Structure formats: C-alpha cells, structure tokens
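Starting off, we have a lone chain in the form predicted alone, written out as structure tokens.
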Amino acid sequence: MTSSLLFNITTFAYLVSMLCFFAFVASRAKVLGTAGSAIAFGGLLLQTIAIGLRWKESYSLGIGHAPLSNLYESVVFFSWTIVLIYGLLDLKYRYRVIGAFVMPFALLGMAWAQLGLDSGIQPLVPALQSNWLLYHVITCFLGYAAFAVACGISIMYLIREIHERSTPANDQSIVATFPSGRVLDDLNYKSIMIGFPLLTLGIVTGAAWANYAWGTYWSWDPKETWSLIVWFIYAAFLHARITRGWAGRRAAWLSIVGFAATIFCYLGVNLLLSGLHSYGG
C-alpha cells in the first residue's frame, strides 16, 4: 500500500461525502447527513495514514523530511486540516448541513493535488532544512482551514438571508435545513476566533524561521506582505465584532473576503509572484 493510492482513495471518499451532504440538503434525510460525516471521518483517517506513509517513504528514499515541503504536499495537508476543523465542529455542534459547504474545499484541494500537481518526493532546499518548517506550516494551515470553514458558513448565512428576504417562510425549503442565522453568525465568529491566533502564531514562527534561515525577521517578501494583509483583515473582523457589534451580513462578507485573501496569500503569491517563498511552488 502506497501513500499515492491512499490519497486517491481519500479523494474518492471526500467526493462521496460531499455528494451525501448535497443529498442530505436536498432530501433532509438524516441518514445521509450521518453518512456524509462518517465518510468524511473515514477519509480523514485514511489521509492521516497516507501522510504518515509519505513521511516514511521519504526516509526510505534517503531524503527524510516531513511531507510539507512543496505545493503538492501543502495542498494535501491543507485539505487534511479543513476536514479536521470541520470534524471538530461536527462533533461539537452536529450541524451536518455545514459539510455541504466545507467538504467541497477539501475535495477541490485533493483533486487538484492528485490530478494536476507533481507528487514526487524531493529533497529539501537548504532554507527548509529546519524544525521551524513543522511549527510554521502546521500553525498556518490550521488557521487557513478555520478560515475555510468560516467562509463556508458565511456562504450559508448569505444564502439563508437572501432566501428569507425573497421567499415566504417554508419548512419544506432547502434553506430550512440550515441552522438559524444567529447560529451561523456565531459559528462564523467562533471559527475565526480559532483561526486568528493560529495565523498569528504562524506569522511569528515564520519570522523566527526567517531569522534562522536568512538573518532577518522580516523582509517584506510578497508572502510576508500578504500574510500581514490577511492578518489585518481578520483583525479588523474581530475588532469590528467586539467594539462595534458587527454581525450578520457584514461579518459574513468580511469572512469571505478574508478567505479570498488567504487563498491568494497561499496560492496566488506562490504561483504568480516571485520572492523568498517561490520554492513553495
């Protein structure tokens, strides 16, 4: 059994999970929501094993490093963190319908990694040969994953709000399966409250790593600049929420804008701009 085979099975599991969630939203059959969550957890377990296998395979090749060093490995890990954060949310709140808006992110990541990226295990460039790699990447991607979940929840909130403004109340509508607007707004806030300190820790560990690797904590590299932009967007979200009571539609839109900036920071900078982080592409 190889890591590549397990990653392919994981991708299929996430596809089936997403379809179960879609069917759950359409039919309101609780068994489909339960199946979607169970399959997502099964895929998460398989992906965890696959990541461990890939780590072992790198040692077998005489390279020996955590599978977090290139674009393929980071996309796979990003998908893993998204399902992990969603799983924790599901275990705590049991709002299975959220899976229909979060699992597509994980599936897209895995499908792109398996079909469009080079999956070869490569030696680390000198700048990456540090334990800071683990600390920095794990904290950043857990933060990104929490923002992805917040984005999915925000999309749900906006769909619910638009539907309630334009359509009379109907217990048989698809939107009737959604949690209330107040609950969605609260979950959006809680997800960002998880992601923001993790992103902050990721930026701090990145600065420490930069000082170790290049002798300076901050160099205004495009990745560093965009990380700061993302940090300011979510800091503005929390500030507006706490001091001005921002909630509802404005909070949902700001959450979506923040995740769009996060994706550009993660992928756009690596693929479109050059800088100290270009090796990530």
Contents of the next structure:
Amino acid sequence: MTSSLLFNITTFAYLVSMLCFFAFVASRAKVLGTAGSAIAFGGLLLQTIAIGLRWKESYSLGIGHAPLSNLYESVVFFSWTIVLIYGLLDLKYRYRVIGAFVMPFALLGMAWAQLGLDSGIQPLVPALQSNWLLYHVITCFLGYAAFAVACGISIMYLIREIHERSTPANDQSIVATFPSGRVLDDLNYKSIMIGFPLLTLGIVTGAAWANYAWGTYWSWDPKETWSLIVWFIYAAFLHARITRGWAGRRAAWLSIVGFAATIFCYLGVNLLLSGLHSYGG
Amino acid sequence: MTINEQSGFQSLWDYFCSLKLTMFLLITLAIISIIGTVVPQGALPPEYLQTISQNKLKLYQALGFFDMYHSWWFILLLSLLSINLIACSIKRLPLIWKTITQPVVVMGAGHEKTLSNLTTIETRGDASTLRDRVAAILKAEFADPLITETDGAFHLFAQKTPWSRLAVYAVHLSVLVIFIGAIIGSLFGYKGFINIPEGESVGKVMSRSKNEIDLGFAVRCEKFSVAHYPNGAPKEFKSILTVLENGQPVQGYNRVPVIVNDPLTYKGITFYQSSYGKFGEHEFTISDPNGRNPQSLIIQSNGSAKLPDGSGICLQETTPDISRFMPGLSGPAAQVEVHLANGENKEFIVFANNPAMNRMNLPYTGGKLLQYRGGEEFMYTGLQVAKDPGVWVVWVGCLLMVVGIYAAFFMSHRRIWVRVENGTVTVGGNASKNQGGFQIFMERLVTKLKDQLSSEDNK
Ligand code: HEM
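What would you give as the form predicted in complex with its partner chain, now that the form predicted alone is on the page?
Every component of the complex follows; first up is the chain already shown.
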C-alpha cells in the first residue's frame, strides 16, 4: 500500500461524501446526511494514514522530513485540516448539512493536489530545516481550515437569507435542512473563534522562526503582510459582533472576504507575488 | 473651560472610544497593506524601474509607496489604532473592574428580569435549612457561595473565573506591548550585513541604513562549505566562525559552526548564515594566435573586463583542475561569457594547458588568443547581523496575546444567584461566553436542586 494510492481513495471518498450531502439537501432524507458525514470521517482516517505513510516513505528515501514541505504536501494537509475541523464541528453540533458547503473545499484541494501538482518527495532545502516549520505550518493551516468552514457556513447564511426573502418559508424549500439564521451566525462566530487563535499562533510561530533563522521577526515580506491582512479582517469580524448593525449579513460577508484573503495569502502570494515564501510551503 | 470646548473634547473622546473607528481602522489597515505587497519595497530592482514611467515613479516616491510600512500615514494609522485601543480601555475597564471586584450579590427584581436562566422551585422547608442545603449543592457543583440576608430572604451568590473578563484587555494591551518592542528595536537595534573571506576577520558591520557600526569585537571565518544532496540540490551552507576579542579567540566561541536556521549570538549580536560567494583574482593572457605579444589581463572572481576589441568578458567559474569535469584534459580552466559587438553572448571554456582548444575561440575574442593562467580563490561567507534589544518585549507581547485570546474566547465568567425564601428557591445565572453550554449546566443544576431538596424533604 502506498501513500499515493491512499490519497487517491481519500479524494474519491470526499467526492462521494460531498455528493451524499448534496443529495441530502435536495431530498431531505436523513440517511444521506449520515452517510455523507460517515464517509467524510472514513476519508479523514484514510488521509491520516496516508500522511503518516508519506512521512515514513520520505525516511526510506533517506531524506526524512514531515510532509509539509512543498505545495503538494501543503494542499493535501489543508484538505485534511478542513475535514478535521468540520468533523469536530459535526461531532459537537450535529448540523450535518454544513458538510454540503465544506466538503467541496476539501475535495477541491485533494483533486487539485492529485491531478495538478507534482507529488514527488523532495529533500528539504536548508531554509526549511527547522522544527519551527512544523509548528508554524500546522497552526496556520488549522486556522485556515477553520476559516474555510466559517466561509461555508456564511455562504449558507446568505443563501438562507436570500431564499427567505424571495419565497415564504416552507418544508419543501432547499433551505429546509439548514439550521436557522441565528444558529448559522453563531456557528460562523464559533468557527472563527477556533481559527483566530490558531492564525495568531501561526503568525507568532512564523515570526519566532524568522527571528531565529534570519534575525528579523517581521520583515514585511508579502506572505507576512498578507497573513496580517487576514488577521485584521478577522479582528474586524470579532469586533463587528460587539458593534450593533454588523452581525448577520455583514458578518457573513466579512467572513467570506476573510477566507478569500486567506486563500490569496496561501496561494495567491506564492503564485503571483515574490518573496521569501515563494518556494510554496 | 467653556461649554463649547468641553463638548468638543467630549465628542473627540467619544470618537476615539468608538468601535466604529476600530472597524474603520482594522479594515483600512487590511486594505492599504496590500499596496506594499504589490509595489516592491526597499531597494528597487532595475527591472522594475524599467517597467514604470517617470511620473509614476515620482508619484510613488512622494506617497512613500516604496517604504510604505514606515511611511507617515501608515504610522499614523497604527497610532490611531493605539489611541483607539487605549481610549476604549479607559472607558470600559473601570466598569469591568467593578463587575469583578464588587459583584452584585443580591438578585433583585429588576436584575432577575435580565437573566435568561431563571427557575423557581417550590418546595417545603424553612428558609435557613434550604439555604444550607442549596449552599452545599452549589459548593459541590459550582463554587462556594457568598450568603447575604435581606428582608427575611437569603441570597446566595457564586461565581467562576471572574478575571476572564480581563482577558480582552490583556489582548489589547499585548498589541501595545508588541508596538513598544518594535519601537525599542528600531531605536536601539540595527540590521546589517558582512562578507568575510575564509581566514579573515571583520570587526565592522554595514547597517541597512548605510552606517558603519563597530562591533567591539571581531569575527573570523575559518571555513565556508556547501553540501549537496545526491540530486545536486543544496543541503547545507556552513560557516565555521570564531569570535575574537583583541585578536584572541573567545572561549566557547572558537570554531563554531553556523548554518541556516542555526545562528551564532555573542554579546546580544546575532550572526545568521545568509549567502556566500567567491573572492579572488585570475590571470589571463591575450596574444596573437601564435602566442606572440602576450598581454596580461586580470579579472576578479565573478568579475568582468574588456577585451582589446572592446567586447566585454565575464568570468563565471574557474577550477584548478579541469579533469574532474572533462576527463582527458588537465590543468586549470575558466568558464567565461563574452558579449559580442553584435549583441550576442557566447559562453566557452578557456584552458591553461591547451592552446589548441583555446584557438577555437578566436572568432569570439576579436582574433586574439585568450588563455587562462590560473588564479587564487577564496570562499567568503555572507552573514546577516542583527541586534534587537526589543525582541523580548515583542515575545512577551505575543505570549500575552495568545494566552489572552485563549482566555477571552474559551473562558467564561459564570455567575449564579439563588434567592431562598420559605418554600421557594429562585435560581438565576448568566455567563459572559458560551451561553449554550451554560444553559445546559443550569438545567442540570436545577434538576439536581429539585431532586435533592425534595428527597431530603421526605426523609
Ligand atoms: C483599535 C483598537 C481596538 C479597540 C478600540 C478594541 C476594542 C474592543 C472592545 C471594546 C471589545 C469588547 C470588550 C468587551 O466585550 O467588553 C473588544 C474585544 C476584543 N478585541 Fe478588540 N479592540 C481593538 C483592537 C483589537 C485588536 C488589534 C485585536 C487583535 C487581536 C483585538 C482583539 C479582541 C478580541 C479577541 C476581543 C474579544 C472578542 C470577543 O469576545 O468576541 N482587538 N475589542
């Protein structure tokens, strides 16, 4: 069994899980929602094993390092964290339908990694040979994943709102399976409450690493600046809740904009701008 | 002070206390920070200067776009953020402080209405017995209650983690602490760069602001080396450094290996492996094709020179023994690139012991014979040098921020009030965070109270 085969099966599992959730929204048959989340959990387990295997494989190649060192590995890890955070939310709150808006992100990541990115295991360049890499990448990506979940929930909120304005509520509408607007707003906040401390830790560990390796904790490199931009947006989100008039729809938009900035910080900076992080980690 | 001045001051104060300003500042900072990720910062690369017009260049310069994170308007925004933060804290902290230190210990009628978790339990028994039972249950399930007696009723008040209300202020303070650390670093620290050839020592650093700084000691580079992975990718850049005081090696700082991600710190100054290069002189001769009229030409490592016909020549790489790369040949060799008059560039190898092969390059060297004589070469190591006395303040700020955010989000100030009268027990409570979780807790507590109060009833 190779990690690469397992990653392929994981991708397939996420696809099936997503389709189950879509069918659940369309048909409102509870069993489909249960199947969707069960398959997502199965995929998560497989992916965990696959990541462990890949780690082991790198050691058999004599260049052992955690599988977090290039774009392929980070995209795979990002998918893993998204499903993990979704899974935790599912265990705690049991709003299955959220999977329909979160699993697409995980699937997109896995599909892109498996089909479009170079999956070879490469040796670590000197700049990345540090334990800080592990702390920094793990905290950042867990934070990003929580923002992905928040973004999915915000999209649900907006769909629900638009739908309710145009058609009177009834049991047959596609939003019938959605939690109420108030609950969605609260879940959005809860996800960001998970993501914001993690992003903060990610920025702090990044700064600590930069200081340790280069002697500057902050050099306004584009990646650093973009992570700060993301941080400002979610800080604004948190304060939005204290200010009247910014809850609900505006908060949902802020969360979506925040996630768009997150994705730019993660991919856009590497692909479009230049800087210290352009090797894709 | 006149009324007008006072209200002017008041409205300015309200402005700085407002969360609208906070939202504006956070979003504005997010948006304008983008500029510096698109426009290059610091030393401008020549390729960039070619792509933009003079007018644009002047405009950007005037606006400070090339060093925007130190521009007056960016600093102004950060200052406004700090003032906003301080003002908001001054306004709210006293109230929060009062909530913590002088809790409302009696649930009055008005207060009762504001509580979302409120239950009345009807039971038998006189107030003082009920009081003791409820107090015991509260102590076991939640926290030791404070008991007050008014108008024949007993009031029990219990709370958990009241100080978690301060967490938000710790987070806000941490932002200021980090700013202070950054200011200390920029006032009393510096960043610089040194190149040290193998075997030599350097005692002065060129800072980024182009000042020469005396280290007060010297650093010698004993050796620099690069290791490679089997596939040719670089694996490790290593300098062996020795710190010298008055020319003598310092104990514990003799021949210290410094690699990327593992710097050397001495007297608060840290040296980071950053780059490397070669340093040396190479001799060439230029003569007629048959070897007559030789003239010497000296080129520095990675340097360039002019050939007699005016074309430029760059020295790219040299080796004292070519046989490692081209078996069958021997002796020193140099790889050069010539910029021909027609604009073409031509790359070739010049040998020391092989005039026949050198003659093949005659078309590119203006009909003259170019030969390599050899040279001496040293590696040099490029070290980033930094001194930042504010960095500890920054880490303290970061720690405060992380702990503060955790406490602000995941710790909740929970309060429970109980009013015990003859035959009735009224329970109410609230929480500053996680109301859902608190509600479940309250439901369980009320069930337990009902059970225990009635079961003891029947004894
Ligand atoms: C312009 C400066 C700022 C002002 C005036 C401000 C003001 C406030 C106020 C009034 C609160 C509510 C406190 C309460 O509930 O009693 C708050 C909450 C908070 N602030 Fe700020 N803040 C500022 C900047 C920041 C920044 C830069 C951060 C970055 C981490 C931050 C993090 C937080 C957090 C985590 C909360 C708690 C939010 C929650 O509980 O949902 N604040 N802020």
